[in-house]
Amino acid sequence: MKPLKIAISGKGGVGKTTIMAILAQRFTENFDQVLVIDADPSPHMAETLGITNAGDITPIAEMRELLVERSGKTAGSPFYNINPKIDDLPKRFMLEKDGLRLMVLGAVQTGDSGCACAENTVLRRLLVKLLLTDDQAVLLDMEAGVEHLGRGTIAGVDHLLIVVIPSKSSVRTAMKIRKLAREVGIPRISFIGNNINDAEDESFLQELLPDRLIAVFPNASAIRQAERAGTPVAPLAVNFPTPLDNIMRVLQGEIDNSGTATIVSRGEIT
């Protein structure tokens, strides 16, 4: 499989972290190494993946000196001689479970902390300079909304997935994200529908969005039950083979989201 750097975004509450978790689980079937980066200021990807000791991870925000060292950058020099690699990143910055590696940007700790600009700068440099080999993938769970795009945090990713639910406010936010993502040069952008109850929900979204949905996920009781019980969501990836397969085909370039290829998008809950 060709290497991939994927980011996911959307309005708060649309289920982007849940979809990222089950997509990451699906990635383990195709990639030898899958790195998930939780860049949400209120991180909870660890719980979604089933990683219980997330507090043991050193946040990416504390990686400044390491990035300088690993990239070969000298003081005052604008050049990077080498790129950091996944295999080179120290274990203290990540935890691993069932083939998934997790890194955490770091949460804003106090109400008056303001913008985590320094932390996002570190993340941006890591994404841009991180060198991947075949069968390696990085999945980035962004904060909700559009602010991260204004900081250029996702510069360096190959594909942005925007999650939408059947509501006008979700679509409005998705369109703002798409606009900013295009302005910062993200090469590929796709929409994913979530919490879809029926064909009417899917049609509602498709009429408002400029591009075809590459996949839709049903309003799944299994996910709600897992979240309420505090159990991992990632293992539920087996419940959604059709939408996950469609996403993988788009990410690998087998089909596109322009409407030139037929995509069977609705998956059944099992």
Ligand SMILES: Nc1ncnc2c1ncn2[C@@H]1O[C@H](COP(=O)(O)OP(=O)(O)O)[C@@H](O)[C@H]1O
Contents of the next structure:
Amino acid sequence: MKPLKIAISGKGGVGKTTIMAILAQRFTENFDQVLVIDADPSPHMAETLGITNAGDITPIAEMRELLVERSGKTAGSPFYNINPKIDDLPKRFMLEKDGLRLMVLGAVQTGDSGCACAENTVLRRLLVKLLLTDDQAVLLDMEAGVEHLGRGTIAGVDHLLIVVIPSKSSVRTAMKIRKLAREVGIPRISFIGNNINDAEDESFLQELLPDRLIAVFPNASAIRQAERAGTPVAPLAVNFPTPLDNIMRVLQGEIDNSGTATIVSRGEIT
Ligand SMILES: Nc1ncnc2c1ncn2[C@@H]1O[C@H](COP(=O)(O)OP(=O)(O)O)[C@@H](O)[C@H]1O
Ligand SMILES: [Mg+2]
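The structure above corresponds to the form predicted on its own; please give the structure of the form predicted in complex with the ligand next.
Below is the whole assembly, all chains and molecules, this chain first.
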């Protein structure tokens, strides 16, 4: 598998974290190393992945000293002048479970400006500098909204996945995100449908979106049950082989993500 840096975005509550957890789980079948970065100011990717000791993790916001280029002071740090690899990242910033590694950006202290500038700088440097080899992937779960895009934080990402549910407001946000993502030069952008109940939901989205949905996830009782029971969502990846296969094929560049929409039964691409 060629290396991948992907990010997920979309309106709040559309299922970004859920889909990213499921996708990360699927990635462990295809990649040797899968690193998930939770950049939500109220992170809960850990529980979604089934990582219980999330309190032990040092937020990567504290990696700042390692990343900020100040001549002399950071010499010898893996981040200075060279591109670090996943294995170079100090272990205290990472938790690992069943082949999945998790980092959290950290609780963001929003000042009057509302800008978590230090965190954003760290994230940008990490994404741009992190050097991936074959069979390594990084997945970035973002907060709702467009802050990271607006500030160019995720400029180092290869492919942005935008999650949409069948509502006008979700599509409006998705289009805003797409526009910003294009402006900051993210090379590939794809839409994923979530909470799709029927063909009508799918065609509603497809008519409003400029590109076809590369995959759709049904509104699933298994996901609702996991959320209510507080059990991890990631293992539910086995329940969604079709949308996950479709996403993998687009991410690997086997099939295009744009073009004329072909509306087919849920989760299928023709
Ligand atoms: N396909 C789905 N079917 C049923 N419930 C879902 C689905 N996707 C997400 N959910 C539920 O919707 C809520 C919001 O999902 P979440 O992934 O936290 O959204 P976001 O990260 O975009 O804010 C959660 O309670 C989650 O369990
Ligand atoms: Mg989330």
